[in-house]
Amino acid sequence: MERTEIIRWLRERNPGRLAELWAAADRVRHDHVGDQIYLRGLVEVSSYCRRNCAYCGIRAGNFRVERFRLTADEVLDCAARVADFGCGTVVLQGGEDPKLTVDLVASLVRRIKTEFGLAVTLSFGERPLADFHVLRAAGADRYLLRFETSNPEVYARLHPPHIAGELPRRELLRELHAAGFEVGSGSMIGLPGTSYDDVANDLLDFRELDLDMIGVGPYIPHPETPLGSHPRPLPPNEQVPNDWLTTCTVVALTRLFCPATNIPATTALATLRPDGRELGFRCGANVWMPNFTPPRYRASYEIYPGKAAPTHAELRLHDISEILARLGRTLGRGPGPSPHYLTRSVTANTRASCSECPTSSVATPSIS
């Protein structure tokens, strides 16, 4: 697909033009990534941050959100419950908090691995190299690290000023390729100051950065930050909207781009809608990440406000099974790796970009 047909897809508005690319996503993950849908209970760790980035609610300079840490305990005991509930995988994220440090966090990997057996998801931000090396020793599998936007202009007005001594995240995602994890990242839909041809630039990066897991969910404004009381979008014509039917689109162009990648439902998309989540895996996405944060905590994790995540006392495995059958879908069992990581496990010297994963024989719609 070249880059103008991408854009043109971007600016699609038409629902039956919408529904012929969806339903072309969603036979390429049918064939690519299956029928299942994989859980990962997602437990938020830590609401301290050292970072200030101008989008985030729990950036350092928020001095009215509410800040915790959970103990090792805690961590412990969410993790039971995330394997009581039949999720394959635990999901350990937090801002970059000093406190949480290498040790620590290893030491909680090696744990909910030994006594839970589950695989192990972080998403603890940038970090120094060292370190992923050690996370991965202690058994962490998979590692996620948004790069926001391809656009470096609106990356920089977004993200304080590099740390001296520190990689930037696209050599980071780089880095922890060749430390053997299975590799996430992702972009928001409709930050302000992003473009169309920025967002196409984000499908190329998700593929040339050979990624195993993305996810995209729509730019939701807190009105503690920067980016959320004076926003600097383009004109109308020029910025690309942060709602469900632009993040669709991309979901599924996502799905198009790399189809043997785990691509999440997010709870972005779940926020702006109440079917959201069901939207997302209509036209490629095949993960969910249920919330298993102590309700007490949760309401102080707020990236973005009015997050829909209910937690798994709220949520019961008998509902998510109905709303997969709804989808004629079924709840996948065990870790599930992405297709796309075993692959460039097989052949560990080569690693395979996703335009090596093989192709669906779905012909795309093109937009005349």
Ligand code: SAH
Second form
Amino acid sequence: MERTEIIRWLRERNPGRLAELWAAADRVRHDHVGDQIYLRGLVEVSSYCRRNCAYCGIRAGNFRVERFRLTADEVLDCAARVADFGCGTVVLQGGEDPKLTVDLVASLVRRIKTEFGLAVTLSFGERPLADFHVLRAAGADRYLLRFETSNPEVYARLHPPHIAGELPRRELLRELHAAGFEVGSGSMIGLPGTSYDDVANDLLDFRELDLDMIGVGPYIPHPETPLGSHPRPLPPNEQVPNDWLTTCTVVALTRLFCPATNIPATTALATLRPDGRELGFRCGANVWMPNFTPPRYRASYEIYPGKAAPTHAELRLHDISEILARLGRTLGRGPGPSPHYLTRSVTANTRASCSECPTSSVATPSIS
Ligand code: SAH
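Could the form predicted in complex with the named molecule be shown next, to go alongside the form predicted on its own?
Let's see the whole complex now, leading with the same chain.
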């Protein structure tokens, strides 16, 4: 698909036309990753963060957010609940908290792997390169690090470096690959200052960066952040909206561009609409990340407003199975790595391309 066609799809608002695109993505999802939906139990480990991202509610400069850090025992209790619930993976996420030392995280990973046999995904932002290798050696399977936007000027403005000379996130993604992780990234849709061209570049980058997991969610303004109070959008015809419709289109295009990857139906999409999660699953997503953070801490991990509202996190496995049945899908058991990663990792120590993911032409319904 040419860039101009991507942009036309991103600008499309006609529900009938979009339904065709979403259906095409759903077919590709079925063919490449199947009908299972995999559960990843999310545990928010710390709301302390040294970084000052202009979009994020737990940025260091927000003095109104309560800070918490789970103890090792609390993390292990959460992991036990994740395993009991039937998830094959636990995702440990947090701010860039200096007290979450590499040794502490590595020991948590080792204990979770030994005691519960779960796949472990880490999402602790930017860390020294050496940490990635230590964490991988401790048994961590996956690492999530969104590059947030492919527009370098917007990225630099919204995601200022913590110390001079830091590697940009896209470089860190290459290091994560080299360390042997299954690598996840993604972007926010509708960040003020981002154009349709930028989102087209995000999509092209997902493929170029050879990602295994791709999360895209709408940007949701947080009033206690600089971006929430001073958004600086482009003129209306150029600014990409941060709405559910555009997000679903990006999810669908992501599936068409990167067919064998794992794509979550994000909580941010579910925050915009009560049926947001189901919409995500209908247009290409195959992963669900229910929240297992202890309820008393949940409101404090407020990266955007509304996130802490009761969601499907409180559902029982039975309820989730019912939702999946309604969608004609089944519950994935076990760790559920992406076929993209499995194909990539058979050629040891090389970044071989995934034979399932096309490098040039993408078959889609024509928009012209
Ligand atoms: N410290 C980790 C985890 C951050 S939270 C890291 O930086 O990777 C995970 C993701 O939430 C971020 O990567 C970002 O894409 C998303 N996020 C942050 N603020 C948001 C907002 N206001 N609206 C929507 N998504 C947001």
